Structures are given as C-alpha cells and as structure tokens.
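Starting off, we have a lone chain in the form predicted alone, written out as structure tokens.
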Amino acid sequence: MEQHEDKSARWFMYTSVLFFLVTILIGLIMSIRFIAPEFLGGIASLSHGRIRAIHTNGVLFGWLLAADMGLCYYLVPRLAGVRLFSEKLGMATLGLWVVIILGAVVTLGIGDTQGKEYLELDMALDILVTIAWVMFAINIFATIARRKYENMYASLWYVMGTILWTAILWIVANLPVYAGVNDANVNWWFGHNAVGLIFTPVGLAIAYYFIPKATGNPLYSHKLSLIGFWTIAFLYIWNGAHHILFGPIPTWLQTVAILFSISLLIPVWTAVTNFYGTMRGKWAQANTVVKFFLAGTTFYLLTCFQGPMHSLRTVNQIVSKTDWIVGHAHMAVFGAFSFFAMGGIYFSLPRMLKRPVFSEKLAEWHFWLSFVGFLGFAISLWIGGFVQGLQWMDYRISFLDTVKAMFPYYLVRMFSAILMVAAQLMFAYNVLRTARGNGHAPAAPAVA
C-alpha cells in the first residue's frame, strides 16, 4: 500500500480552520452592527463596506477555497493509488495562499478595492492567485497522470473540472476590458459561476470521496455521478446573468439565463439521489461525518431550489436585493460546502496522523450548534427578505420602516451567528488537539 506524507494536505486544513475562525467573528461583528451601529464604530477598517469585503474573501478562499484545496491533496493521490507529485511544491503553493490572504486582508481593511462583487482583490494579487491556482493544478495533475489505477473515480472528474473551470472564470472575469453594462454582466457571470464551477465541483468531489468512505457502502450510482458533472459542464456556465433580471441586459438574456438556471435541477438531483441513494442505512446510527454530509446534501438541495426558483421573474422581483438572498448566499457557502469540508477534515486528519479526533464529543456539539445556528441565521433572513421585498413593492411604506421592520430578524441572525461562532471555535480546537495529539490515544481505524 502507498504510504502518503500528506504534509500538505495537514498545512492546508490547518490553515484553513485558522482564516475559518477569523472571518466567521468577522460575520459576527458584522451581524452585530445591524443590531447596534455603533459597535466598534470611529474605526475606518472596520468600516462595514471593508469588513464585509474581508469577511466574504475570508470564507471563500481564506476557509473554504483552502479546505477545499487540503482535501484535494488528501483524495487525489489514494484515488490515483501514488504519492502527491510533490509535496514541497504543495507547501509552496500554500505559502503563496497566505501571502494572499493576508494582503487581501491588509488592501481591503484600507479600502483599495476594485469595487466589484467577489472581485474586489486588487491587480497584483489577482496574479498572484493566478500563480498559485497554476501551482495547485501541476501538483494535481501530475499526480493523475502517474496513477496506477487506469479507470478514474467520480471525486477525479470534478476535481480536474474544478482547476479547468476555475482557471477560465478567474482571468476572463479579471481582464480589465469591461466597462458600463458588459462590466456588470461580466461581474455577476463570474460571481454566480464562483458558486457554480468552483465550490459546487470541488464540493461534489470531496462528497463523493468521503461518503462512501464514512458510511462503508458503495456509491449508489457512477452513471448518475457523470450525468451531474457534464451537465454542471454545460448549463451552469450561462446563467449568472438572473441576478441582474429587470436590469439594463436584453431581455432574451435574462430570459436564457432563467431557463439554464431551471436545467440546473438535473445536475442537483443526480447529486442528491447518489449521495441519499449511498447513505441509506447508515442515517439512523449516522456518525459525525456522516452527519455533516447528511446535513450539507440537504442544504444543498435547498439552495439548489431556491436558486432556479428566485431566477423566475414573478419571484426575482420580490427577493432580488433583499436579505433573502444574503440568506440563500450563505446556504450554499456555510450550509453545503462547508458542512463538506468540515466532514472532510473530520474524516481525513485522523487518518493522516494515525490517531483519533481528539474528542468526538466536541465534534458532535460542533456539528448541532453549526446546524441549528445556520437554521435561525438562514430562516430568519429568508422570512424577514420575503417581508422586506413586499414591502418595497408597497410605495405607501418608507424605506425606513423596511429597515425598522427588519429588527426583530436581524436579532435573530445576531443570537444564531453567536451559535455559529461557538461551533467554529469548538472546530478549531479540535483540530488544534488532534493535531497535537494525546500521547496514549490508539490509532484511528484503517480505512478499507
């Protein structure tokens, strides 16, 4: 059996529940301000306009983008059957990724951004990230090209997808030609796709790794694996254009992003029905990362409703720009793919140290307050934007009674977003602890 370093897998886990930690107080103080203004007011980088930039850059990459890289290297190589093509390459790549962050950081705290929605890194740091995303796809693609196993597995399609499709979207939607309305088309085909080619891929792969693995049983079906990811291949590229409906587009292209974003039930329910379908039988004495996976197929199915139902105008032109899309936003981000990667992380990192989670009592608190932390912030937004579209609608109501009307469900995120910070720094310090280990604790069980 090839025996595997996973030097960078670990660094990068670790990393990644370090900037985790770090943005998620940053969505706490945020949440905070809508409560009470004045909160940590007079200081300019902490500024809304700033931290929310800080905060949504953060969790992308900063945790989850990070994460998603760590589990890659962890899952690569056992499908390939040989080592990653090189560790210290993957070390590079992540020292790289913190100069990224930690610039990010610096240039967004005093307010040099580009000014565009999930865009707003500055120049220098774009091809910076260009230079790691480059890094990342050798380390990976050099890896499958040795493998030994002729056949690839589902996780190694999406994977390979993900570098292709994050590549594409990342320079053309960073080239600076764009102005005026293709500017702002450009901006949101890149910010849906961000969700759609990058964390959905990569999220589906560490899914369909890892649930075989936690549950033991087979996956339900490889023919479904593929008919999701080609049809993620084909119509999830066209319809970023559904958030700008009722904007200065032509109306055919709203109209054709609407009708792709519809098709994107049939990659969601391949997904969904292989993972119920390859967990069945194990939900009842379900474990923790059976139970982070459970939980994040069933957010994804979710929002993967909401998504095509809100791009039907009859629908966009109550919830568009209101709280209830920040609600949706979240579901895929924290409810789908972080609820991935943290069963990831918990699945993987015992096994690369030969030693248990250093407490799965933590694990399972961390894991109820994440949910039911996430359910109050998502429902009370979805609610409370569900009102505060109607009551834009209404001209009799003044936009300052929207935002007083918005009070009770903004105490609500507040108390739920307390929650979720809880669970994040019960993660952390499991992770800390485990990494650490205890000295006498046994070996983690084999993985067949």
The other form holds:
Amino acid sequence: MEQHEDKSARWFMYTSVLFFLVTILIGLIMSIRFIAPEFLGGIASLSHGRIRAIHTNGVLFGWLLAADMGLCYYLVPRLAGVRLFSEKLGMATLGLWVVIILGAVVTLGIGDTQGKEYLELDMALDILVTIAWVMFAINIFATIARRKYENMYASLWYVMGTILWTAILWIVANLPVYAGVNDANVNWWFGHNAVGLIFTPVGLAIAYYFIPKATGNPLYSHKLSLIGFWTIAFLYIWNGAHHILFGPIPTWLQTVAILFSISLLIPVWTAVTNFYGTMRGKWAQANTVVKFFLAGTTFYLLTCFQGPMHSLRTVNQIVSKTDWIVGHAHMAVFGAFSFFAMGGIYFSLPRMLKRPVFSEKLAEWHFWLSFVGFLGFAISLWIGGFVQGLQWMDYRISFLDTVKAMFPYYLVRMFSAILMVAAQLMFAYNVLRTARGNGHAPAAPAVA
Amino acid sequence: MKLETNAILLLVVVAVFMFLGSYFTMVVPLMDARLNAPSKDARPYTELEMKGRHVYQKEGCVYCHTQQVRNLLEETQRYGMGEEETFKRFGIRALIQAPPSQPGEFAYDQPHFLGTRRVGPDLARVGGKYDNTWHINHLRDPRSTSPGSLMPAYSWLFDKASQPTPDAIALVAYIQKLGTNYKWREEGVEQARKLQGISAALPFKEGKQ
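With the form predicted alone already on screen, would you show the form predicted in complex with the partner chain?
Up next: the whole complex, starting with the chain shown before.
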C-alpha cells in the first residue's frame, strides 16, 4: 500500500474552512441589512455592492473550490495507486491561492471589479488564478499519467473534465473583448457552467469516491456513471441563455437554452439514482459522513429539478430576478456541493492524520444546524420570492410595497443564516482541534 | 472503444463537446450583427456619463438592479409611466408602457449591466422618471425619498457639507441617460393626447366617466 504524505490535501482543506468562516460571516451581514439597511452603514468597503462580490467569490473560490482541490489531492493519488506527483507543487499552489483570495478581498473591497457576476476579479488576479489552475492541473494529470491501475474510476473522469472545463471557461470568459448583450451572453455561458462544469463535476467526483467508501457498499452502477458523465459533457454548455429569458437576446437562443435545460434531468437523475443506490441499506445507521452525502444528494436532486423548471417560460416569468433564485443558488452551492465537500473532509481528514475526528458529536451538530438553517433560509426565500414575483405582475402594486412585503421572509432568512454560521463555527473548531490532535494520540495507521 | 481508460482521448472528446455547444450558443451570437450594432437612435455615453457608469460598476448597483425591461406585459407596464405620474407631470391620465429592451441599445455597454436580481426596481428606463435633485437626495438617504427602502445610503458620494461629489453628479447623469434612446415618454404622452383628443371630440361618450 502506497504511503501518502497528503500535505497539500490537508492544508488546502484547513485554508478553505478558514475562508468559509469569513465569507459566510459576510453573508450574515448582508442578510441583516435586509432587515436593518443602516446596519454597518457609511463604510464604502462594507456596502452591499462591494461585499456581495466578496461573499460569492469567497464562497466559490476561497471555500468550495479550495476544499474541492484539497479533496482531489486526496482521492486522485488513491485512485491512481501512486503518490501525488509533487507535494511541493501542491503547497506552492496553495500559497498562490491564498495570495489570490486575499488579493480578491482587498481589490473587491475598494471597488476594483470587472463588474460582471462571478467574473468580478481584476485582470491581474485572473492571470494568477490561471497560473494556479495550471499548477493544479500539472499535479493531477501527472499523478494520473503515472497511475498503477489502467482502468480509471468515475471520479477521475470527472476531475479531469473539471480541470479542462474550468480552464477554458475561465480564460474565454475573462477576455476583455465583449460588449452589450454578447457580454451578457458570455457572462452567462460562464456563470451557468461555473456551477455546471466546475462545481458539479468536481462535486460528483467527490461523491462518487466517498459514498462507496463511507457506506462500504460497491458503486451501484458503472453504466449509469458513464451515462451521467457524457451527458454532462455534452448538455451543460448549451444553457447559459436561460438566465436572460424574455431579455434582449434572440428567441432561438432562448429556446435552445430551454430545450437543453430540460435535458439536464438525464445526468442529474442518473447520478442521483447511482448515489441513492450505492447508499442502500445504510440510511438508517447513517453516520455523519453518510448524512452529509445523503442530504447533499437530495439537495442536488432538488436544485437540479428547480433549474430545468425555471427555464420554462411560464415559470421563469414569475420567479426570475426574485429571491426565489437566491434560495435556488444556495441549494446548489451550499446544500449540495458544500455538503459533499464537508462529508469528504470529515471522512478524509481522520484518515490522513490517522486519528479520529476531535468530536463526532460536534460534527452531528454541525450537520443538523447546517441542514435546518439551510432549509429555513431556502424555504423562506422560495415562498417570499414567489409572492414577490406574483406581486410584480401587477403594476398597480408599487415596487416599494413589494419590497416591504418581503420583511417577514427576510427575517426568517436572517435567523436561518445565524444557524448556518453557528454550524460552520463548529465545523472550523472541529477541524482545527482534529488537526492539532489535542487529546488524541495518533492511532496505529490501519486505514488508508 | 474504451474512453474511460484513455485519459487523452477522454479529454479530446470532452473538448469537442464543449466546443460544439459554445459555438452555437456563444460564437454564433457574437457574429450576429443585429446583436452588436447600435440601434439607430442609440448614442455613445458622454464623458460624464461614462464616469458615472464607472461609479455604478464600482458600487455594485448591478447586484440590486437589473437593466432590462423584459418582453412581458407586466414589465412594460411597471417600468412605463402610470396614470398618476402622467397626470402629475403632463396633465393627462394614461398608462404609457415602456418599450422592452432591444439588443442595439446596449452596444456601448462594457461591461453589461443586465443584472439578475431585483432587490430594487429595473433601471433600464429610469432616465427622465425623476429630476436630478430627487436622485441626489435618494443617493444620500434612500429612506428620505422612499420610506422602507433597502438601498444603502451612499454617504461616501457626498462631502462633509453633504454636497454631492463629482462622482455622485456623474452617477446621476448616467442614471438619467438610461433608456432615453427612444423618446418613449414624450412620444407616449403625445399619442395619448391625440387619442384622448379624438375621443373628446366624439359626439357620444360611453357611460359617464
């Protein structure tokens, strides 16, 4: 059995958890503002228009992508049966990543933004991200190239796909050459696929690896994982325009996006069937890791049912631009893919450190508070957003009245956000104590 | 063919698939002249408006405001002029719908501000809705003009004497330009006057209004 050093994997995870805490706190500040608009007012760098970009970029790149990269450094060498190509390169990538995230906080704080959702980062940072991604790619591809087993497991296809998709999306979308409605179209070509071809495939790679490990069951179906992969590869990229339905783009483009959006049910339902199938028989005695994957899979199913439904013109007419969408986006990024990453971290960290998690009980609390907090967050926004959408359809209701009508929903959202933050505090504390190993002597290296 | 054992082949097929979808949904629109050319009455931004546009970008107004009147009746109504507004400003009661946004209106926009979320109302047709003083007061303290608003007060766009900085003035100039390429307010009012003039001249009126 290969001895893994896992330094890059661990440090990517620690860093990501730290960034998660900071960015989710910013989310909390924003949610308080919807109740008390003057809260922390008068400070330019803390105004909604600035910290909203810090929140999204921080959660996506500081937390989720970094955590996913850490998990890739863990699972790719194990699936390849060899050590990671270079731990040094991995640590250098981490160093660069930290520079990028800190740079992002500073530049976005002073209002230095490209002004497009999810593409806010300044050009200099864009270039650094590209370099860091190439370093990550070299490490992963070189590990896969030296693999001991000829066959590649599903997770490896997804990781390789993610690396290629991310690189192309990031570089093409950041070219400063588009204008007007094409700029919007490219923005959503990127924005949709940032979820569809970055966080989805790497999230699935993680789920495909850890669900069989954590449950002790074999993968339910190899064939389903193949169908899922190739349909994702073919179908996702056509969908960007469903974010601008009824907008100033050609009708044919909108219709193409709608048709492909509905076809997305295929990859989603294949993956979900595979995950549920793999977990069969283990639901009742689920430990925390399995709980995270079970809930994550369910949220993945739900968010990816909402997505195609939103692209139907009749539904889109009502929910588009409302708070409903905010609930939907959080279900994908928090409910599904963050849950996968958390499950992966709880499973892998003790195995890398060869000692148990600091507190199983705290991990349970982390799960349940995240779960309940998220449900409160999303359900309040779904109801509120739907009401808002219906109110907007009657022009005699003034816009200001539709804003005021959201108060009770925003209140529930804020309290739910407090639960979500409290949960992540427990997560960070648990990870920290596990890392420092207080109270636990290292156990015999039995599991790898 | 065993794609799942050959890493290079797998990556090639993935790239081909990505190219296909990107070509049709992204490259084809990029080459479509109707999406790139300014509409005939669109004009580029003045220097002041451009400066205001940068402030809009810097302050992230786009996260709370869209700039697209979608092609839907409820939006052309909501973002048009209601009867109260036309009565107050033009002495005539009429609902004047805003024209839906057209691609050619955005040709000079880089970056685009189409937006995805409406915490506040759409701004694509807001130019000419209020006067400059209203906007200045609104930016200084949104709750003074719109009680219950969730918009932040932009105190840093004002100096110690609470006077608007050049940035605030530029921002207002930019906002006032939005959606004014078509003279839809003036034309709408004129048309409504004509129609009501005709109906006033008719010998029979329906009911008693």
